[in-house]
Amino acid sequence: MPATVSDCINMLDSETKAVETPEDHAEELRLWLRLLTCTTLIEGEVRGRLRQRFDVTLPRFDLMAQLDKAPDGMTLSDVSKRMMVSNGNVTGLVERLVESGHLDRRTSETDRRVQVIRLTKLGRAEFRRMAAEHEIWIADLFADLTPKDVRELMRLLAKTKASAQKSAGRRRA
């Protein structure tokens, strides 16, 4: 993901260039750039709002969201798989959230080598407060889309996801 506003602008410029000289770019490339631009814009806005409103990072919010769905806790490995990041990335986040009192960490009852983490009462309460505002922000970002537009985008994105998964499967085979 882009690290700075100028990175975002450069990405937006890439999409604009693709539109301005379509003969140089396949439709699929233009689609990819549009998807990437939308993702970058929305993610940047959510990151900024989380930082400004709650002084929290998006990865921290994402980790808490995963744990909110698992009241009995999750292993570090399961969290990293769900977040699609390395165990090392999760470990640093977990350390900071344990120190701040948002997470509880204990050894697994079935395997002493495995750590299980879960939200504390404080962590769950703070996450749910953030999640409620997050939901409003997302609704605001998509406010100009009709319910029909949302359904159509969901249908097309599901088809896009299936196509990408199929292609990835062919590559691995």
Contents of the next structure:
2 protein chains.
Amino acid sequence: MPATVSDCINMLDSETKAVETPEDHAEELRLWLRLLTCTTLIEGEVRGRLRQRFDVTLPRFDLMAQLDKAPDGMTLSDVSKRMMVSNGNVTGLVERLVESGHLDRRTSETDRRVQVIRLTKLGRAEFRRMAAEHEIWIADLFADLTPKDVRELMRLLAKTKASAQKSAGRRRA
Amino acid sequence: MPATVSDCINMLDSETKAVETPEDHAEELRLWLRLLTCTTLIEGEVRGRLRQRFDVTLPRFDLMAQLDKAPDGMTLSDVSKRMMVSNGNVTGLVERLVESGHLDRRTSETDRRVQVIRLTKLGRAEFRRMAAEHEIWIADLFADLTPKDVRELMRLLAKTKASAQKSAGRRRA
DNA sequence: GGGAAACATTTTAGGCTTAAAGCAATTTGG
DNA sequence: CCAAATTGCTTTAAGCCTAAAATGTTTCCC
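The block above covers the form predicted on its own; next, return the form predicted together with the DNA.
Whole complex next, starting from this chain.
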């Protein structure tokens, strides 16, 4: 409990500081740009290798990766949440992968709104083949990081994710 | 030049090690997924806020951010390299931003292949207004990180970027 | 039971993005 | 000097992606 009027003023100050005395957020901004650069760089590299080696796009690969972890299949909503993309996006992606024979899609017996998708035999075989190489590419891209670096990055990124989720929640609230 | 057959075999071994004795790259894979999750999360949040508050897309904002740092303008190639996107992408983006009055575009006097683009007065004013809020959003998204966390992340991401660039170079070579 | 709300998915309209091919201007090497 | 390579940009074709509206289905609750 604040003891004096001056204490109260100090508290107010600290809470509204960002508005009244615009702080220096340059460090966070630089961090965000660096994070984005790293991701874009690696993503572009992986995209190119997938295209050259297997003539497959990254979104297709990502979708198959989700399904590979779910032998009993997933609903489109599940996929959409996991991949953090819109529903409509998944609809189109699935459409093309069913067309090419990599996915199997059926309406749920118990809920006719729901579509359940699975990898076909072909889809699973092709994914496994691609995933094996993909894993090596990733290891190579991160090759200069020590195991300690990796652990530390994991920890800090987990903290970053939590912070961002909290902030996103604050906005939606 | 390898001197013996055994040297050759050793070279082969070291080059194909990952295939012959499959190493555990699960940690790197997890790290990559976490990196991607963080970026996607923050990027989506920023995209949504830009749309809601200013009815502007993220790529447009990014392009304007590049130009704001270059009062004398940039060529399309420069922009394309900085933003790490394809040339054709920039062409379309610039087209729309010229159309909306945010960018000024002129052919270089000295090299008629080159297009130089600049922010217009309107473009600069709007960008500055957006950037001020954007900076606060970013600070808020990273709010739970201590200054030490930020420094450490900067360091590790710099190392990651260097590692990835080296790996990308190896492939192109 | 029946209407309202919630849910899963698709559709729509518009924009973003890429790789590859094409065009024009410039630079380079013989 | 001039042909060949390079450079800067645009075009093309295809696919990715989003937000918002639309459709059909199920659940909730009175």
